[in-house]
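Encoded as structure tokens, the following chain is the form predicted alone, with no partner shown.
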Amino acid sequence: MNLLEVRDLYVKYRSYWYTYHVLDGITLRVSPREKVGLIGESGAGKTTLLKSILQILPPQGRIVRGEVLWKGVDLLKADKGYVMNVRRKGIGMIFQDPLSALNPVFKIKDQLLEVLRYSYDGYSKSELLSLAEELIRSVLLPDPARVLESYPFQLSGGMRQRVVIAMALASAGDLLLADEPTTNLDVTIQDQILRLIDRLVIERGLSMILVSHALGVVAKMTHRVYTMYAGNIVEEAPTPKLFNEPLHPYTKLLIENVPRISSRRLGEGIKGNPPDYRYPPPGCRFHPRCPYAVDICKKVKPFCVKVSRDRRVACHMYSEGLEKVDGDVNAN
């Protein structure tokens, strides 16, 4: 059984104006002890579809339909109470920017207490100050006793990221959700943050899907990866796979332009805008800005087709021969 499964999910938000057609139909999963790697441009969706997960999204958010399966239980349908229950000790997410994950007005001790008391009932409060410590000290935070009762503000960016990624380990006893958890770091910060999450991972047997930017981070740290365009997922493949021989041409387009130490040019970066999410283009919504383009691209979604193994890409190239049957594809 995966341990998540994300089928067919559509989102939306609602403005006084508009409406936006954000995610249109993702399925995703993640496997036991897997590593999964999220990738696309900023803008695709991918917060979006980590919050959905946890059912967090902002008070204009709308899940329209689809399922949210954890260990077999669709979370959308679940009772507030087993949902509760997961975010306190199945899923964890390192959010973004920790500056809006902390409050400024309390000391990392209190914030990172009440965590705590909701993963671990029945503990007193000097065992879960025990429990603080050791989580700072997992890290690799120094002086446990006083960053926590340092204020947000008197800690450096890296150790704020430090204390994020400790407050999601503590309710992540299965799943950790990490959305670019190196955004405003250095790159000599990064490393370090990206090896400590890794490190982190494998030693307590967790499960991750991973969100960056920085596709060679990516490379290293998962077992598989999805490309993630305008709410679509159009390419699923093994990492090596995918980074080798991507097949999508977004996939391509997004791989041939990451900068290069030993190019000497910069990559053009791929043409065109993705979609306005109010008007979305019918058909593909990456035929706009595609190279190889048709008559049947501007008209028909292409359905997600599996076309080896482990390998599955949405684009009208690849279904010929193929046809969608429950959510999986097989050969006429």
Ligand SMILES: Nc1ncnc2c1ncn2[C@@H]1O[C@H](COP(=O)(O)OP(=O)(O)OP(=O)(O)O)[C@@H](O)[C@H]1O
Contents of the next structure:
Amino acid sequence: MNLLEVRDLYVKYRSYWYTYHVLDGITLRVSPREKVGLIGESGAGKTTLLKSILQILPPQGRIVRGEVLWKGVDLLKADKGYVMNVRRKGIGMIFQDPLSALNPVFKIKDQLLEVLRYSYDGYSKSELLSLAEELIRSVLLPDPARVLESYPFQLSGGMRQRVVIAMALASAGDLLLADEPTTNLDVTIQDQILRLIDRLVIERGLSMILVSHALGVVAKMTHRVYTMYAGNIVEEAPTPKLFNEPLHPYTKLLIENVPRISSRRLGEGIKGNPPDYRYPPPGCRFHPRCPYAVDICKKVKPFCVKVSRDRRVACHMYSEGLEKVDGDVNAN
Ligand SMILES: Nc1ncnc2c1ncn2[C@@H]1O[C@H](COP(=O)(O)OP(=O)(O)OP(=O)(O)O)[C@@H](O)[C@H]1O
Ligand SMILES: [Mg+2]
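Rather than the form predicted alone that you just supplied, could I have the structure of the form predicted in complex with this ligand?
Up next: the whole complex, starting with the chain shown before.
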């Protein structure tokens, strides 16, 4: 059985004047112990998707329709208590902005105990404290007792990020959502932190959704990858296939435009901009930027088709004569 299954999920944001139609029918699945990558330009809706899974969108955000099945139970229909329990014991999230995850006025100890108190109800304070120490040790921070007595500002950026990972692990009984887990860190530390996350996920038998702009990292750390463009999943494939032989025009451009230190040319990015979510283009949302767009792309939204046993693409170039598999995430 899938651990997590998102089916045909639509999410919008509202401001006073406008409605932003961001997630546009997302379907995705994660199996036990599977590491899944989520790639796509800034603004594609990756963070929106992760926050929708946990139902922690900002107040302007609204899930319009769809299903978020956790071990077969739809979290969007489940009662509040059930969802809280999943947040405390099932799914942990490392946020894109790690500093906002730590409160500057409380000691690390108090913040970690607060999380643990919910995840391990019935434990005594001293039991929780030793759990906290164990967690701090597991993220390879020396002198856990001292770290626990520190305030966030007394730790370096890399140390703070390890604390944030420890806090996410406290509630990640089955799944870790890692949203750009090394964005604000020094390049030299990024690699250490990623290897640490990878090791902990494997050791603890967790599944993971990893969001990263560093495609090399996604290539190394995941089993399967989804490409996301403007609120749609446009391609899904086992990681080596997706990077060696991308099918969707957008995935191809994304991979070709990775900045390479070895080449003199810096990645220029993909021409054009992601769409204005207030007025998303009809048909395929990528058509205004797609070098292969033809008439149908401007009118009809391409559905996801299975192009081989383990690959899916949403593009008219591939859809002729193939069956729609949107919403049928079990079909492999
Ligand atoms: N509170 C909000 N109100 C209105 N629009 C929002 C809000 N939060 C996000 N958005 C919009 O939703 C779209 C998707 O944002 P999201 O943060 O999910 O993208 P992302 O793929 O995580 O990008 P990045 O790679 O930069 O983190 C963006 O266009 C963003 O401006
Ligand atoms: Mg984001």
